[in-house]
Amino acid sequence: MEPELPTIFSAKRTSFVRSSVIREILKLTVENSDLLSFAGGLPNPHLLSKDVLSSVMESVVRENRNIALQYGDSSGYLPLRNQITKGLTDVPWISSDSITITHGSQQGLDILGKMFMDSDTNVLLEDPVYLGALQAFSPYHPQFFTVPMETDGPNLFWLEEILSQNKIHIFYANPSYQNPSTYTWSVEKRKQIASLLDEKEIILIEDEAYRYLDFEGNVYPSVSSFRKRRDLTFVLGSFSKILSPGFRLGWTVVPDVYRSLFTAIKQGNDLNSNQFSQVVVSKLLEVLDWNEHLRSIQIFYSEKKETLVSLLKEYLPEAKFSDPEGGMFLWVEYPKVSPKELMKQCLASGVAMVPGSEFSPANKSSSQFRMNFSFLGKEEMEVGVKRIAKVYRDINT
């Protein structure tokens, strides 16, 4: 007689955990090398010099072994925090003590979810919203509100309506080259929304993972830089898009009043972020011509974006999208087809995109798909777009 399996036990909050179709597609991509994926937000791995990286890593092992191979400060490696303070954030009240190094900006989202969110918390999100934020926040079961996005940022009429009719505690926003919509807030909207948040005493979680990926090299001022309520302002940054996701390093700007709590929660997660990676990244920031490095990424991604735009115009003129100023994605609408059917048939034909429903708190249906252009080569992109076009035509005949 077969023994009975024990009843699976888990906390109630696990019923609110969201899976990621993006990660499932990435797994499929690893298992099937013929699958052409526009799905993942994958930076191109060839934009960091192999020779520079090898030299820096050898230097770390040779000169900084005792530090790099040991536990570190829970807030992060001090030289790296100093470098972020001086060159990678524009919040005027910043200091190295304000910075906590995290395992990617994703860990920062998780810690902030633990700190602030439960079933009594009202969280305002952009619509659409970054899937990773939904995954980080959903287990704490906050009440989600959404504000529709326009090409220059949130719709101000609806934002003011939501704030006047509801007690919003937190606003999570991704103002520069938003993932997935690629929309970028105008400077005027940044100022207006910063003022509104101050007036309503709302915590801002500003995710600036794509801040330095403007195709022309522009850098927008953060929303946080316009706020007076520094005690209600958190800013997330990431090295994943400007160096490599393999380091798994990001940072969070934390107001004075919350530093001890933020650090204590992080210690419960991991004690400290990857010390070896932190020392390597700090050395890289020392030896790289940073402006030249960023400009090389920006130019490369601009060219890749133009390639995907021209391919869609050539093979699928029915597709609709805004031409982004920066970032790694196109937010493409495929009209007159079922998104589920399009995704299913595309995967069967060896090509993948992320359906827009994944970027909605309610998983509402969407005719839009997020398409990444930073990773695939030109020839692969063309094959992939041709496959999508064939599927689209087959569904519509």
Ligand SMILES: Cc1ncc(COP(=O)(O)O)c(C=O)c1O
The other form holds:
Amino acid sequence: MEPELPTIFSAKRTSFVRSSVIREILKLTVENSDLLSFAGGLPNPHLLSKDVLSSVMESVVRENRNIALQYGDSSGYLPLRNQITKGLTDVPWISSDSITITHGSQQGLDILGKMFMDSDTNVLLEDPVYLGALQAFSPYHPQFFTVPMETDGPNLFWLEEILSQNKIHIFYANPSYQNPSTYTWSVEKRKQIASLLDEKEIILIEDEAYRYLDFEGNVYPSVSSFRKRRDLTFVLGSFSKILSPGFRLGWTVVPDVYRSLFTAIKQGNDLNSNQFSQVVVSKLLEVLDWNEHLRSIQIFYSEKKETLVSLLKEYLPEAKFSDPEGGMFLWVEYPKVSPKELMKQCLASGVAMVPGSEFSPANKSSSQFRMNFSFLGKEEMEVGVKRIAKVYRDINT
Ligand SMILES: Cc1ncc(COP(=O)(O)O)c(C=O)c1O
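Please give the other form, namely the form predicted together with the named molecule, since only the form predicted alone has been shown so far.
Once more the chain from above appears, this time first in line as the rest of the complex follows.
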């Protein structure tokens, strides 16, 4: 008798789980060292001084071992929450009690999905949208709506249409140097949308992962800072792009009424965020000249962006994109080719980028690709762009 095949038992929600092509490509990059990847969103690890980091870690081990090697407060290490309150958010009404330190801002997305989303929750997203948010929200199978984006933010005509025709409960938005488009909402749109959300009583989840990555050193006021309904306003921040994703630390500004629920869900996830990382990051914030540190990151990324822009202009003038004000990506349209074919041939030729369909809830086909410029060196970028140009021309002839 044939042995019975084991059946996989899993909860219904797992049928809505989305995988990430980006993580698959990252895996390929590790397996194949010749693959040049514009696909990831990897910050450059050399932007944090080795010497400063070593001396901070040593002092944490010598002086703060009892705290750093212990379980901690589920809301996060208080000195770090105070530092975030003072210097890393512009939401005027908050105190350190409003901040919960999360395991990356990604955990904040996961907790908010668990907290608010069911199959009858209407969630508005930007189109395109950050893939990690789709991954966090999709298991709860909410109804997704999307608003078309312009280079200075959502198309207001469509936004008003959507809000007037549907009861939207939540708007998830990434208004500064958005991943993947790097579009950045104008201050005027931020104000108008904040008041529209107040009027319609909509929860805003504002993702500020790239807040400090402006090439000129500007910082946009958050949409949340213009809102009156602070009880409906969540703001996510991250240390990944300004220190290192290796710490896996971010934070969520949580309104008073939701605080104990948010903390209880987090406790079910991980009890508390990595305590060792929190103490190290808190010390780093004390010893680094913060403005100088941020400026060096911004200048570094700005130069990298210039390199990719000029390479594309030189080797692939057919590629269309708008020049971003900050962030880590170019959102590039490759006209007149099948995106699937381009992706397949590029991978076969040893170069990767992320197809735009990944950033759409319904995997809508798109002629856009997301290209990261923060990680590859100049020569690698040149070889990579030449490979893409060759593939593009071969397909088109
Ligand atoms: C828009 C956006 N939000 C959130 C995250 C998650 O960041 P982390 O969990 O590293 O803080 C990312 C990561 O790339 C992102 O691009």
